[in-house]
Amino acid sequence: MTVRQWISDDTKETWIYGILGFLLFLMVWQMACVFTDFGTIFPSPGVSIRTFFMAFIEPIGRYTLLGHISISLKRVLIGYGLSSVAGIIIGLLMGYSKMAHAIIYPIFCIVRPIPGIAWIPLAILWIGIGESTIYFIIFMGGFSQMVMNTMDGAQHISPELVGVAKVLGAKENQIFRKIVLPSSVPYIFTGLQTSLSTSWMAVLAAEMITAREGAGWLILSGMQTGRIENNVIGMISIGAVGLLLAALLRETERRLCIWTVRSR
């Protein structure tokens, strides 16, 4: 399958409108820098873009921009991957098993409203300052969304379909593998998308507190050194990589869940 075949017409149209919107944003930004005092406190698009590309060659701190992005991406994928696996398992258990729901759900209701960044003080106290702390904060940032969406998928299984399967002699494990799990896939992908965005927000906060490298650290270094360009570089990096990952995830869902209305 070629790249042209992989990218749908709807995706192409979305990208075109997105690029036009981005160009309009740059034009408004430039006009604000030229005709108002905004340019005295914030770099112009030209300066920001030039600094952004120069950062791929000239290191900021110990790494170039590509190195910082790679570190942040690695952290997010590890924390996000762990939270996704744990969230899917617990969500399926609570959605399919009444006993598991009765045991886990009250505890989950306490944890669910707490944002990932609120765990930073406890994470530092329990784990210390290091990579494990960052992974934990990212994990907590995406965990609740994954659990909720997966649980909703497992709970919205047609009772008639399950009843027919039992009449035909299907066992519980067969019902789970053949009915519950496939029917929950669109909801799981929705949780993956939502969890990804919260994981990116969590890595930004975690790197500003406990890291010495990464896209989030770039923002902190810009504040400490007075180089607002570093703030812009960090923000652009997180936004661009997050956008690409979200687009890839949506396209993967569209391909894998083409039979469902939810994935269109």
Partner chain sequence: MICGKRYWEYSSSTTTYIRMMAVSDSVIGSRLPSSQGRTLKEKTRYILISVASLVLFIVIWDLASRTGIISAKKLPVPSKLFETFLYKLTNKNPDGNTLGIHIWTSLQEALIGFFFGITIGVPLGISMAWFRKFDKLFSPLFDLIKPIPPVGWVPIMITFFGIGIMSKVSVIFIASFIPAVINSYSGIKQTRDVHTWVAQTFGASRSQVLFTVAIPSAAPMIFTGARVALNGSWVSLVAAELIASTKGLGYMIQTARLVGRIDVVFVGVLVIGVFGAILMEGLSYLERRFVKGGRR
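Residue numbers count along the first chain shown, from 1. For the two forms, the rigid core is made up of the largest set of C-alpha atoms that agree within 1.5 Å on superposition. This one's a predicted model, so the numbers in the text were calculated from it and none came from an experiment. First, how it differs from the form predicted together with its partner chain.
- With the core held fixed, the Cα of Ile57 is displaced between the two forms by less than 2 Å.
- In this overlay on the rigid core, Cys33 has a C-alpha that sits 2 Å or more away from its partner position between the two forms.
- If you fit the rigid core between the two forms, you'll see the Cα of Asp152 move by less than 2 angstroms.
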The other form holds:
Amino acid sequence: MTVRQWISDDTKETWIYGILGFLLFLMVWQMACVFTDFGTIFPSPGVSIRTFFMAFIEPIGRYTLLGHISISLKRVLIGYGLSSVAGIIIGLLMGYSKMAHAIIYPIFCIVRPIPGIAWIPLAILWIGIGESTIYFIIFMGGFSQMVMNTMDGAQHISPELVGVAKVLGAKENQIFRKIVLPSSVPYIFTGLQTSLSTSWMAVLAAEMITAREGAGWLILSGMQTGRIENNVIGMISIGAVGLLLAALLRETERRLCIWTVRSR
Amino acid sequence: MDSTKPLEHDDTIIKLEHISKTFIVEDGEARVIEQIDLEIRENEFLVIFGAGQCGKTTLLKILSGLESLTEGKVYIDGKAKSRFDPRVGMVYQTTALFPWLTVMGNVEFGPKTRGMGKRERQKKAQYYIDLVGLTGYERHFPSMLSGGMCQRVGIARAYCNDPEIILMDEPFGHLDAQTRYMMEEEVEKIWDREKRTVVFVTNNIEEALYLADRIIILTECPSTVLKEYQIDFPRPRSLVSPEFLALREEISALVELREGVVV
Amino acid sequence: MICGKRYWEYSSSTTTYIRMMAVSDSVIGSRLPSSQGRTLKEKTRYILISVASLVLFIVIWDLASRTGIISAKKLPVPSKLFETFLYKLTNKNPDGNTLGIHIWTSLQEALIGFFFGITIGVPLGISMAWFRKFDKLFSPLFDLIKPIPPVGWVPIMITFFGIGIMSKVSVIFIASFIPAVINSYSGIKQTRDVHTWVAQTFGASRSQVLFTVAIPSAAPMIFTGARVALNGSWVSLVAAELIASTKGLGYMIQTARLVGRIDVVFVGVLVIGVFGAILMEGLSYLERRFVKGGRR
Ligand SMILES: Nc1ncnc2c1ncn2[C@@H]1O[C@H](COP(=O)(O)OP(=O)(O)OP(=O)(O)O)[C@@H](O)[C@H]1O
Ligand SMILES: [Mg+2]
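Structure of the form predicted together with its partner chain, given the form predicted on its own:
Up next: the whole complex, starting with the chain shown before.
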């Protein structure tokens, strides 16, 4: 009884302070717009909110806000999906087989420290401007992280558990599926999480530079046309979608890895 | 068939012949096991007793195939033992359960890797889960279980794979005294029902005397057989009967004396 | 990307836990039978294979572009890259500055932004974790800006500060500020209970507990945050320079792309990679020096 009361008090407080903090933020923003030069280049909260809702029906450029967002989303999901699959495969390979590690790792090391975004000019020269270029950039953005995390997982296999499996009669070819794969899963998910946020980065940058639609374009066009409110709503929506995807991924992980400490 | 050896007792199931183990460590070599000769008889409860860090785990690992031999030979049923012999199962000192598998998944692991059908192996696993008293916990993951329960799963997993010899490496070393007594009784009961050979390693005299048909006492590292006791007390044993206490005194004295000499 | 292996520890405190499990397992765990005599020979064998693989990679690259299987316009021969590198060291073509100036500009921007991001982010994260009211006031706001990728800030910052150094520094500030706050926040939250109880039984005051217990035990986590921050800084720097600037490595590759100098693009991309790796190594060195007791 008392515990429940305490919790509800605590949540009440959280809400009150949260709303207070948010109002404070809006107030500072509004005041800055009214009383300083800030207002001449930056939209006020009211204008931003109005633009945000208007953007659902009135197209900006070629699409409405939802259109731009779904284009970006599609690009991210394709590029990210491809890079995750490739990253997991190569990571597992390098983590499990010393031979594969010896062959692939030195070449991978050249690519690894190059940020996905730095591939943009090369990608344009190689593939030209188009969808595949954007996929390629997103792919490169998440790939190294995926490989590194998966490899880390596959290398951190407990040798004791491998021994246990062998004593129980597992053959060499069963070890991979029965031990290496399941124990890498938490690492793979960590990779998926980090690589998702870099994929978002990459799609924004790629769209800013090479595309004429998508959230990145929306943000950049806001600057170029002097309509900063487009910029603001672009950022808000991309933040929201990013948050949603990350939450989705976390939920999937929670379901798939009930056995880790997280579930407790 | 030249590896066939005449057996001294017809009920000997494992025979260790001049077993030695040397580890190569950074600063040279470390002799851990020195010329152990031992015969393990069918269906007996053999306890190997030795001080901490004397090479007990290493000995069991050699028997299970996890560790290679430096010198000597191991025979099972009169034939040289292959590396991972399906007739040998092991319960580990640390909780060596697969954390990503449920209790059921862990227990059925052995039969599954050998390709037994789902129905059959789950029925079998269920039998052993019931036997160790974990009915109702089939869907739990190891991280949700207490240390004692985890060791029960370990025991069920070893038995479920149908080995003839079960090696137990200080399975209750990390448990509190209360749970430990309970588990000892349980292991004795299971051994009684399932009649398999058990090789049980411990550094606790009481545990050794309570469980053993025969106790092998090892020396300090590098370890070799110091003395052997046949224990013929009737089961279930009382921890306070005069004979029990006397034998306990005797073994303690022997071990302490040894340690005194070494130091 | 740059920091690779440990990068992921950022995503949440629980992952660190998993890693701890994994490590402790392998410490307790029996090493599998290894015929130790062979390992040294094996090592040299794998090193040889690695060298061979690298050499083969470069040879194939060279052949592919030399024989025209892939046109030299798309893939310059490796030796050409080295020439271009030397050439760019002294020559201002095609983008108006030597390679050294570009590197210097980029490093300057990245490090200034990173410095301010850390020096403001870490104290903020610590106080958010330590003072409850502070936490409740700022956490929701922070959660709001957290998921916006730093690159998204580039146009706004350019609008405010023009395409000079200030706009880049402020983007990088945001890129490093966010992980700095997140990690110091969860670092302090995570190590609070047990350690504080111990300290309190010894009669330490609240501020003493913060400075002698909480912050030191959160240090590894804070450093992880710094690593993520530095990585993020470097990535967003490149993005910012690609989008609008007049100097810097990102600008160099963008201009080279526009005039079709693929060799300069290649050199630029490789230099970006190398300096990213150097920055991360530098930070790891600092961490090894200053975090006693090491990472778990
Ligand atoms: N793989 C190995 N490489 C090198 N030395 C080893 C290895 N395994 C064990 N040792 C050493 O062999 C000795 C005996 O170890 P072992 O684990 O067999 O002892 P134990 O009797 O089981 O100890 P405890 O009572 O703590 O379980 C120890 O000194 C240990 O350091
Ligand atoms: Mg042991």
